[in-house]
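There is one chain below, alone, in structure tokens, taken in the form predicted on its own.
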Amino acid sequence: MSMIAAFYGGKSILITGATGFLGKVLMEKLFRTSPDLKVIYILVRPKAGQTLQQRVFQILNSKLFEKVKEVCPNVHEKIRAIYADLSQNDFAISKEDMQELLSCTNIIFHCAATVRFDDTLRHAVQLNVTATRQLLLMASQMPKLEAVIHISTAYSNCNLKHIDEVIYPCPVEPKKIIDSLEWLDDAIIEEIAPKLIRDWPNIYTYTKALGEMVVQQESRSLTIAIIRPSIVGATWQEPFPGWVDNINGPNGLIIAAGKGFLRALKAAPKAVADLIPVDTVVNLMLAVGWYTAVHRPKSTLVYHSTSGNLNPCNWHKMGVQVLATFEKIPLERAFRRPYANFTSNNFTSQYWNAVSHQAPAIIYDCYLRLTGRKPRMTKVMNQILRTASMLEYFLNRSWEWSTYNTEMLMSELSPEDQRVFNFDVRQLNWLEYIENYVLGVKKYLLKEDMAGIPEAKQHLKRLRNIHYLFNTALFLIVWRLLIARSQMARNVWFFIVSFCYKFLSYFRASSTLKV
């Protein structure tokens, strides 16, 4: 028997960020995997005019559950949804909940977090580092307390080239940072931001490694560990390979390819790209509950949860697979497409880049006039260019993590729990994870038929012969200015059709020679 999954019965577990797409996948698995636990608490504030019972009933009701209430048919009374708002003190959670909550949890999976890349300094410090310490000092007032699990980002210090499994430093300290941001007003805030981050790309990666600090200074009483995933994406294996729920990350960018939205990237197409699936994150974190709460290391460890150093996959050979797994073709054809490259480097300019974008989608959404339809492509692409200059940092880099930890864990299980909670991304095979990604895309969130693949084939042929129209177009424009304005473009432009001319005319002499 899995000694993990016996290790979770009876257990009272609190889960914060439960109703995102790691704590969905994470609760589905508790509950398959051990139906016998006590209960499962999870923060929740009204969202959309729907009641906390309302939201649990819809997380139950997905297609991720099913198998769930085949092992576990009262799954609904062991999810105790409480009221919080982790940007107000104390989680605005009532004194009665409180007490239940300090009383009974056993387990506390940290999993919630802003992961907006443009978000304010303000709101990402409230919830990434505010929150996490409001979180830790609960924890040191709970008796039966085991272990506390942080979800942090591989990304976390991706300000270094190698990065290990211990808690890096940062210029500034969190508690001075927190207590700026009590009294400075939001235009002040705004202008130091840059400063204060340096060289981390964006707000949410800063946050995220002043949250790990926040961990390491307030955990002197507690069993902590942290977890760093690198880029979360659907689901590997279970419950089913391909589930995914929402469109952050590459999954807008899969959409936005194979919708034929999305023809050029501006990455290194040689860049590895550290997807790991989001099944694999779960049981590295179910698996690191149980270590640190039975061994009791006497130091925070920490866990990558990274897909690079194993097994590396580009992002050359993840876009192709996209792009043939929506097509449709052999994965040799889509190789010698001529838009194999689209993650290419080479791409004149980002203006370029944009322009020819940005054009086709005008031009689609004058036809969508035309035809009585709303016009929504400018829009969209608008949308897909802001996401993709977001992700620009991280399209054209590698890193290097080790894991150790991650390892010698692996080292520690038995062969049933290496089984049951798997995590050892050796075993991936990325053409086949990434064409299950790509029809999970289609079928999960999208909610498409397979059926309409011929229609959606179509689809995107005619806007890619739109996308090649205005190319032409916008070349022979360019070009008719270039021979209005200089003489050696003018002399250029003679010499290829004279000696177009002359190719013809030997060509037919020779055709008539034959015959």
Ligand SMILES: NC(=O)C1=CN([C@@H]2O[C@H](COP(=O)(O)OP(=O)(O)OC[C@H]3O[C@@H](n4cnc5c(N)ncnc54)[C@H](OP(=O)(O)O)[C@@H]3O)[C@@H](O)[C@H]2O)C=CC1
Given for the second form:
Amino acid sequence: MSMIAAFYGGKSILITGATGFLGKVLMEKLFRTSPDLKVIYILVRPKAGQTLQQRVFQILNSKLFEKVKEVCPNVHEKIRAIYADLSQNDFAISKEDMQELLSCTNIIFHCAATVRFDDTLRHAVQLNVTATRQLLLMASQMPKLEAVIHISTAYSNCNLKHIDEVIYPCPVEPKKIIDSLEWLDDAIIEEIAPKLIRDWPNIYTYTKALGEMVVQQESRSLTIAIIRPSIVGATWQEPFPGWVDNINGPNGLIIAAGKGFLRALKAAPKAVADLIPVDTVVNLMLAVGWYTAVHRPKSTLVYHSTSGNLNPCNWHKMGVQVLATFEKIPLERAFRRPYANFTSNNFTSQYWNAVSHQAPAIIYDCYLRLTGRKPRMTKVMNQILRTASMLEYFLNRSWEWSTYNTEMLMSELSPEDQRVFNFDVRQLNWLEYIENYVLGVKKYLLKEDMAGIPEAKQHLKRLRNIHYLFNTALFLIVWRLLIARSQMARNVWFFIVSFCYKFLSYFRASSTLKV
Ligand SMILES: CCCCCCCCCCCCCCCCCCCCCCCCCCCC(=O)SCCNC(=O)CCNC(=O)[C@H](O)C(C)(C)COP(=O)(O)OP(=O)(O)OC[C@H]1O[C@@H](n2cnc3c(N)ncnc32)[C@H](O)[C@@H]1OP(=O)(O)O
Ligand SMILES: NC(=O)C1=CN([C@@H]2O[C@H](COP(=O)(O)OP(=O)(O)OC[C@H]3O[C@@H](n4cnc5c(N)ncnc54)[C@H](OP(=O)(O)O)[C@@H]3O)[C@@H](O)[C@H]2O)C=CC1
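Having seen the form predicted on its own, could you give me the form predicted together with the named molecule?
Following is the full complex, with the preceding chain placed first.
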């Protein structure tokens, strides 16, 4: 019997960010392995015209939850969606709901955050810092609370090269920033933001670092742990391989590469691609929840959920495998054949951008215009290049994350728990994982039918022919222009033609002799 699964039995669990990528996989695993848990409270806001109930209904009826319904048929009764907006005071939770949360919650998983790299400082602080503080204040009023698990990111200290499982202080106190945002207007905040974030690459990583400091400051009366995942990718094994449902991080770039939009990336081929499967992160979260509640460590422990120091893979290997998978299982209606280049050189990168990205987009838009349609490719391309440039910082560096606490926890688990809540990334076969990942992007994210693969392959063949035709025509035009303008080009041309003529004459003469 799994000790961890048994631990969550009968528990009331509060999850923030349950509608997000990580939150959904966490709920799924909890229901599947501990169907006898009492209730999962989720803090949800209405979104995109959907009520809370519609949002929950959609999640529970998704492919991800198919297995859950077999082991926990009454899953609908065990999930309680509470209206909440984490950017509001007291999260805008009603008095009755707040009372229920305060009196019943046993475990908290705090996943909610804004993960946008370019969010405003005000909003990012509200979500990633102030909301964390407010949640911990709530937590300190929960008599039955056993543990709080805060999800941060391995990149919260990406201004350092070697990162230990400790909380690093930030140059400015989070409280000072929270206070000053109350009276500064938005224009001034945006002006001081670059000075505040110093050597952090973006507001997201900076505010996540502030969030950790808040955890440390508010942890006195609480039992808290912090988990720092690196780049969270599709599922490795559970509930099935390759599940993914948003375009953050690698996902959008994989689509852009598969559709032939993105054919070059400014990335150091040898830099470590520190991806971590989402189910691995979730297994660690559940194990940490159990360990923190049962062993109540004296200080706040930090756990790295990273792959680089245990089972490293680099961008070159990853890129090659992504392309190899697209050969076998291409995406539908590609713009160009998937092909790409990783370069860390500025000049080469700009060259590839102009030749491989911008020029084809402009040509295609001209074609759309000529055929009476609205041009759109340049816009799409600029969006992709903007995204790629935002991720560049992470593609051109490697970090060393120590994993002492994570490994210690692994050794504390029973063999059964090590199997059911496996977070040992050493067992991950990258080639197999990436293939399933790419397949998952096609199936679950783009919702493409596997029956369309032969047609997609045909389409790629047509694109290859167009490519050859285009290159030949381009070569002939350039050559013709050169010949018209340069004596040297004419000489080379006559040399080649006379050489070919002589070669053919010799060949014809020798074959006539044989007859
Ligand atoms: C040497 C030889 C090599 C040979 C082989 C080479 C082969 C290469 C093949 C290439 C194959 C690629 C392989 C994989 C590459 C993997 C790269 C992975 C990089 C990952 C780095 C991640 C670092 C993460 C660090 C921290 C991790 C975390 O803690 S948290 C989560 C990370 N957060 C995010 O990812 C959020 C990032 N997104 C944003 O901040 C914003 O979306 C934005 C700023 C990027 C854009 O904002 P904007 O307002 O302009 O747009 P938005 O409204 O959001 O969207 C507009 C449209 O753009 C689409 N979109 C959004 N994000 C992406 C994306 N990531 N990729 C693609 N497209 C994206 C979005 O859907 C919108 O589309 P429409 O709705 O159609 O308008
Ligand atoms: N994905 C990754 O690569 C990594 C993620 N992390 C961390 O993991 C955690 C989860 O990330 P992930 O699941 O990928 O992110 P998502 O963007 O998928 O999910 C974010 C969640 O936060 C919720 N949320 C945001 N704003 C509010 C708000 N004002 N009120 C209520 N809820 C809100 C979202 O709700 P809604 O659905 O309504 O928008 C959503 O449920 C984050 O803390 C992130 O920093 C760390 C490292 C890497």
